[in-house]
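Only one chain is shown below, in C-alpha cells, and it's the form predicted on its own.
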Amino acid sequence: MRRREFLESAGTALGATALISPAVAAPASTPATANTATATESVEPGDWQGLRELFPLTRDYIHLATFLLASHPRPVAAQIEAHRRGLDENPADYLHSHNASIDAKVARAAAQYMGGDWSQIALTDSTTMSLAMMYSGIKVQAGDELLQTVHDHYATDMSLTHKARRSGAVVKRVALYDDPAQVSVEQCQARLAQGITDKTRVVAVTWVHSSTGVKLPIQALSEVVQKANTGRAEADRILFCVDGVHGFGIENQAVPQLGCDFFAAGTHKWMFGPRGTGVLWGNDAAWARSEPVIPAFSASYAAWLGMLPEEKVPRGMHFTPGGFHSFEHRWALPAAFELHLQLGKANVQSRIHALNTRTKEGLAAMPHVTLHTPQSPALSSGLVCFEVKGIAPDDVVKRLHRKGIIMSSTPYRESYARFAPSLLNNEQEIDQALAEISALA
C-alpha cells in the first residue's frame, strides 16, 4: 500500500495513525517474536483469590494502599513485555507496524469499559496530565469564572490556577460540605447552586475525595449544572468537569451517563493498568469548546500534511498528546480493561463496597477513632479516612507498617489516616488491620 493510501485508510477506518517514515516502511508482517501479546490468563467473575494470584505483590505485608500505584497483574505484564521485546529487537519496524491502528484499539478497549464512543477518548499518561489537558484546552475569556470545590486535589487546584493566570479567568471555590461524615446529596446540590453565577463557565469537581473518602453524587450535581445552563448560549454554557480517578475501576457506572462533559482518570490505580497511563473522555460539545494543548500525532499529523480531511480526525485522538511515550505501557492498557470486564463491573463494585463497609463499621465501633468517611456506599467508595485520638496520622501509618500493614495518610493540609480496601484484600486482612487500630487505644 502506498503511503498516502495507508494514511487515508487508517484515518478513515481507525482514526489513529502515525506517519510512516518515507525511508522506513513497515514490514509486510511483524516478526513472530514481536507479535502483539494477548492475555493468556483469565479470571472467573468474582474470583478474588484467583485475581490475587495474578499479582506479584509480596505476601510480607497487608496492602491497604494499592490505589496509589498498581502492581502489574500477569496479563498486563505479559503485554508490556511482548511490546517491550518487539521494540527492543526492531524499534523502527515494530513501531511502524503498530502505530497505524493501536491507539484506536486502546481507545476502543477503554470505551468498552467506560461506555460511549471510542472517538471521544484521549489517551494520556496520568490523571494529572488528563486534568492539565482538559483545563488548559477549555476556551475561556478574561473575567469568566472557574468554579471548583475546596475538596479537590493539588492537580486540579494548580491546573485551574495556571489556566486563570494565562487567560484572565477567575477561580472561585465552594465547600460542598463541612462534616464529611454527615454529607448529603441535598447539601451538595444546594452548595454548588449557590456558587454558580452568570459568569461561571467551568464547574470542576472530584468524584471521590482522597482527602475524606466522600463520593460526590455526580449525577445529582449534573442536574444543578443543567439547570444553570438553561437559556444560555452555547459559548456561555457551563462545562461540568470531573476528576474521576478514585471511582474509576470501582463503580459500576458508564461515564457518559454521569452527566458530566469531561471525565479525567489515571488507569494505573484501581484499574490495575500499566504505570504511566490515563484517559480523558469528553462529549462532542465539550471537545468543540476546547483547543489541543500538545500537538497530536496519529491522524492529526496526516491532516497537517493534507493527506486527511480535518473532519475525519476523531475528537479524542486530536487531543491525545503526540511525541514518543512509553509505548509498551500504553499499548498494554487493553489487558487491564479486559481483566475488569472478566471480573464483572457489578461484582467489583459490590466487593470493594463490602470490604469498605466492614472497615467503616469496625472503625466506627472504636471509641478512640473518629471516622470521617460516610458510612453509606452511596456517598463513599474505596477510601476510608479516620483519626486515632492522640496519634498523628503519619505516626498511625508508621506504627501499622511495623505490624506488616501498609496504609497511608491523606496529603492535604488537614491530614487523616487512610485505609483503601481493594480487590486484592480479604476479610481476614481487614480484621487484622482493625485489630491493630484497636490496639492503639
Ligand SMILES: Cc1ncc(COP(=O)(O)O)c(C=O)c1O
Contents of the next structure:
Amino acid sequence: MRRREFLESAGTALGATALISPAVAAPASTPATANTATATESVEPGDWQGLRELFPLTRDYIHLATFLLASHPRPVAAQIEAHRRGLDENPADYLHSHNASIDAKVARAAAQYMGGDWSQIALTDSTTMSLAMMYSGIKVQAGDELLQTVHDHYATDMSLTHKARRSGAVVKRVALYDDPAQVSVEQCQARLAQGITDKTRVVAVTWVHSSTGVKLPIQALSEVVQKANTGRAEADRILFCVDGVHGFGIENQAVPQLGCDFFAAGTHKWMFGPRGTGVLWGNDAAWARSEPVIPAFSASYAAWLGMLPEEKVPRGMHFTPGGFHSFEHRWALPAAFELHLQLGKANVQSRIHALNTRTKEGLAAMPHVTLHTPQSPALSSGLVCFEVKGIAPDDVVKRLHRKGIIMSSTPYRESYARFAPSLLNNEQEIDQALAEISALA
Ligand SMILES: Cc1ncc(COP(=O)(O)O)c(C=O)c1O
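Can you now output the form predicted together with this ligand? The one shown was the form predicted on its own.
Following is the full complex, with the preceding chain placed first.
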C-alpha cells in the first residue's frame, strides 16, 4: 500500500476523513472500472420466483442442498465481475483505489444486515476461518476449560483441540440433548449449567446443528452463561461463542441481541454471498480478551507505521486477516446482504420455516421414516434430518439423486439423510421430493 492509503485507512479508523489531506487523498489514477461495481438487479420483498430467476442453478434438478455452498445470484455475480475486471485491467491502481476503505464498506453492509456496529465485524473467508480465528485469538491459560458440545461441527471441534494443544487449556464436552426430536429449552439449559465449572473460560456452541437440524435457544443458554459469570473478575468471565452459520440468512435476528460474545458465520451458504467469504462479530469485551492471529492490513498497518495508536483501529478491522485475498469476492459481499434486506428478513424467516414445516409434516407421516429434527420452528431451522428404515443415509441420497433430487447426508459419525428446503425451492418441489422418499418404502 502507499502512504495515501495508510492515511485513508487511519482516517477510516478514526472516523475522520478530514485526516486525509486533499493533496494525498486524490487517487493518482482511478481505473475506469473502479466505480462500476454496482448492483444491477433487485428483487421485490417476498418474491421467491423472482429470486429463483436470479440464480444460474440448473433446472435439471430439485436442489435441496443449496446451503452447502452458494450459487451466486446475478447481483452478486455482477459485483464480482466488475471488481474482477478492474483488478485484471489494472491490478495496482484498482487495489490502491479501493484497498484503504472498502473493508469498512463491506463491514458496514454486514452491520446493516446483522445489526450492531460495523467496527465490531471482522471479514473472513469462511465459517471455519472465523471459528479458527476466534478460538485461536482468545487468551486463555493452561488449565482453563473450554466447554463445547458434542453436537458441534468438525471446524469447532478441531479449532478448540488445536487451541488446547497450543495453550494447555482443556476441552470439555457436554451433550445438550440425547434425542434431537425431543430437545427442550430447559434440558439444554440444565445440561449446559452442569458442564460449567469455575475454570470454564469459553462456552462454544452451534446455533443450528448441521448434524440434526436442532436450533439451540441461544438467548436461553446465554442466561446460563450470564449466571455463571456473576461475580467473576473480567479476565475470568466466560466468553459465549457461537458458530451461527446455519441460522444466519434464515432467522430474523439481530446478532448483538442473541446474547453471545462472539458470532462466527460463513456468508457463502444461506446468505448467497460470494464463495470464500465470512464474518466474525464480537462485542467489545470479547475483542478485548483476544489477540489477532493473522496480521491485519489497512488501519492496523497504519498503526504499525506509527500513524495512529493501535487501540484506535476498529476491532473488526484489527482482526480481519491481512494479506491479499480474492478481493473480487470479498468486495462483492454487500450485494448479498442487500439482496436479503430487499427480500425482507421477516419474509425470509417465515418462508424457510413454512417450507421446513411442510417437509417435516410430510416425513413424520411416513411409517418407514424417522424424523430426527424437532417439529417446532423455535427449535429447528433450515435443515431437516431423517432416516429411512433399512436404507443407509448415503444410499437414500444416491437414490434420490437418480430421481433428479439433490440432498446431502450429514458429515458426522452418526449420519442422517438431510433435506434442506431453502428460498430457492417451492411447494411443488418439496412435495415431489417427499413423494420420492415415500416411494422408498
Ligand atoms: C455447523 C457448521 N459449521 C461450520 C461449517 C463450515 O463452514 P465453511 O465451509 O463456511 O467453513 C459447516 C459446514 O457446512 C457447518 O455445518
